[in-house]
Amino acid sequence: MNVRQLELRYFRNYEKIKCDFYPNCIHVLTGKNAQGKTNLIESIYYLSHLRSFRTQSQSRLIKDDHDFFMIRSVMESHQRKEEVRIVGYEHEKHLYRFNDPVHRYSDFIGNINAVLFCPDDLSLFNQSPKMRRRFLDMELIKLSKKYTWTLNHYQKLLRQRNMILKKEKIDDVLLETLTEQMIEDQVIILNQRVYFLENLMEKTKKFYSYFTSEKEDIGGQYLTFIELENIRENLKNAYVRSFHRDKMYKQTHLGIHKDDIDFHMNGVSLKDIASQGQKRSFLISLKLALCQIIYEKQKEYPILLLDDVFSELDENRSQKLISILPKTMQVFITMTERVNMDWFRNHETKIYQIEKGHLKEVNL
C-alpha cells in the first residue's frame, strides 16, 4: 500500500500543500521542531484511523483563523488507485471515496492501512487497560468487518443490558435474552483477540532478536475473567454466578470490556522491569510485527509511519531497524538530526526538509 499522492488545506500548521511521494520508498522528513513533520505522519495516520494520534480535540488539528480541514490522497494498493478525502469540522467529518459521500466509519477504516510508531507510544505498557484493548480493537477493526460489527453489536448490548439494571423493575427475561447475545459476541471477539495476540507476539519475539544481544524472553498474556476452554460454557456460567450482584449494584460488572493485556520479560510486568531502551525495543518490534500480519492476510504491506524512532536508538540499532524493514513497504521517517545516509543505502530513499509547512526534496 502506497500513498502517491497528499493533499492537505488548513491542517495544523499546513495552508495549502499537494506532494507526490514514491511507492516501496522509505521517506526522511527532515527539519528543525515545529516544522511540520509530525503534522505530516499524523495526516495519514488520520486517514486510516479517522482519529489522530496525538489529541481528542479535532478543532485542534484546524489551522488558525480556519473552521474546516481537509486531508485528500491517491492511494496506491494492490496496483489500483482510489482517490479519499477527509473534511474535519470541529465536531464532524465527511468522508469521501472517488468524490462519493461515505457514511459510515465502517466503510472506510480499513481501505487505508498505516501502523504508526512514536515516543507517547510507550504509554502503552504503563497505562490503564482500556488503552491496551484500544490497541487490539484498532488492529483487528481494520483486518476484520466481522470483528467490527460484532464489537460495536456488543457494546451496543451492554449498554442496553445496563439500562435495563438501572430500572426499578427489571425485566428478568430481556436481561437474560441480552446475556445469551452477548456471550455469542464474546465468543467471536475473544477468539479473534486470543489469536492475534498470540499471532503478534510469535512475530514481535523474532523482530525483537535483532535489537538485543540478550537473551530476554519476552511476551504478551491476555487476561480476561474466564478460562479460554469452552469460552461459550464459561462465559455462561460466568453470568449465572455474577447475574444477582449486576441486579444489586445495578451494572454489569463482567464482560471483555474489562479485559487486559500482561506484556512481560522473564516473567515479570515489563512496566516493573523493563528499561526505557527495552521498551522502546519492544514497541518497535511489536509494530514491525503488524506489519507483517498484516502484509499475510492482505499479500501487502501497510504504509509504515516512525515518528522520532531514533532518538534513543544508538546507531548499531538504528541500522538494524532501517536494514529489516521489507523493500516493497513504503516507510515515513522523521528526525531532526543530520540524516546518516549509511543506513539506507540498501532501500530506495527519498530525503525532504520541512520549513514552515512547506516540504522540498533534497537532492542526495
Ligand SMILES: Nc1ncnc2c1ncn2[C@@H]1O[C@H](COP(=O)(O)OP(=O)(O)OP(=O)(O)O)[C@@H](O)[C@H]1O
The other form holds:
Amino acid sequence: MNVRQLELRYFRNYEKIKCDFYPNCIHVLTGKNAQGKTNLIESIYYLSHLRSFRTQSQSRLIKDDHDFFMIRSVMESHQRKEEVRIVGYEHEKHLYRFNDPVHRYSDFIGNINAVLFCPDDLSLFNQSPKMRRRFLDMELIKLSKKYTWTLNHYQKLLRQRNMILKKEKIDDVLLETLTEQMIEDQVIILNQRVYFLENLMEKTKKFYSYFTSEKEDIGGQYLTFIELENIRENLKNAYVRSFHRDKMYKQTHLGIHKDDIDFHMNGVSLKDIASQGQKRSFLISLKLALCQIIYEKQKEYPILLLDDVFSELDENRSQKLISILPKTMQVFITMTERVNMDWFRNHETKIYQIEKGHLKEVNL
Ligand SMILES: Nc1ncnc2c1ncn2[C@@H]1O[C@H](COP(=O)(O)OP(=O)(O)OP(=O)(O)O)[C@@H](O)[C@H]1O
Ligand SMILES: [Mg+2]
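What's the form predicted together with the named molecule like, now that we've got the form predicted on its own?
Let us now look at the entire complex, which starts with that chain.
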C-alpha cells in the first residue's frame, strides 16, 4: 500500500500543502525541532485510524485560528488508486471516498493500513493492561471483520449483564442466556488474540535477533483467567464458580475485558530489566512483525511510519533497522540529524526538508 499524494489544509502547523510521494520507497523527513515532521506522520496515521496517536481532542489538529482541517490523499493498493478525504471539525468528521460520503467509520478504517512506531509506544510496557489489550484489539480490528463484530457484541453483552446484576430482583434465566452468549464470543476472541500474539511473537523474535548481538530470549505471553486448552469448557466452569460472587458484588468479575500480555526478556518482565535501547529494539521488532503479518494476510505491506526511531538506538542498530526494511514497503521516517545516506544505500530513498509547515524534496 502506498500514499501517492497527500494534501493537507489547516492541519496542525500546515496551512496548505500538496505533495506526491513514491511507491515502495523510504521517505526521510528531516528538519529542525517543531517544524512539522511528526505532524505529517500524524496525518497519514489519521487516514488509517481516524484518530491521532498524540491527542484525544480533534480540535488540537485544526490549525490555530481555523475551524476545520482537511486531509486528502490518493492511495494505491494492489495497483488500484483510490482517493480519500477527511474533513475534521471540533467535534465531528466527514469521510469521503472518491467524493462520495462514507457514513460508517468501520467502512473507512482498514482500507488504509499504516503501522506506526513512535517514542510514546514504549508506554505499552509500563502502562495498564488496558493499553496492551487496546493494542491487540486495534490490530485485530484492522485484520478481521469477525473479530470487530464479536468484540462489539461481547462488550454489549457485558454492559447488559452488569445492568442485570445491579437490579433488585435478578432474572436468573436471562443472566444465564447472556453468560452463554458471552462465552461463545470469548471463545472466538481468545482464539484470535492468542493465535495473533503467538504469530506476532514468533516474528518479533526473528527481527529482534537481527538487532542485537547478545542473544536475549524475548517473548510475550497472553494472560487470562482460564487455561487455554478446552477454552469453552473452562469458560463455562469459571462462570459457574463466579456466579454467586458476581451476584453478591453486582458486577461481572471474569472476562477477556481484564486480560493482559506479559512481555518478557530472559524470563523476567521486560519493564523490570530491559534498557531503553532494548525496549526500543523490542518494539521496533514488534512493529516490523506486524507489517509482516499484514503482508501475509493482505498480500501487500502497510505503510510504515517511524517517528523519531533513531534516538536511543546506536549507529549499529539504526543501520540494521534500515537494512531489514522490506524493499516493497513504503516508509516514512522522521529525523532531526543530518542524514547519513550510507545507511540507505540499498534502498530507494527520497529526502524531504520540512520547515515551518513547508515540505520540499531535496537532493543530497
Ligand atoms: N493546531 C495547531 N495549530 C498550529 N500549530 C500547531 C498546532 N498543533 C501543533 N502545532 C505546531 O506544530 C509544531 C510541532 O510540530 P511537530 O510535532 O510535527 O514537530 P517535529 O518537526 O516533529 O519536531 P521534533 O523534531 O521536535 O519532534 C509546533 O511548533 C506546534 O506549535
Ligand atoms: Mg517530532
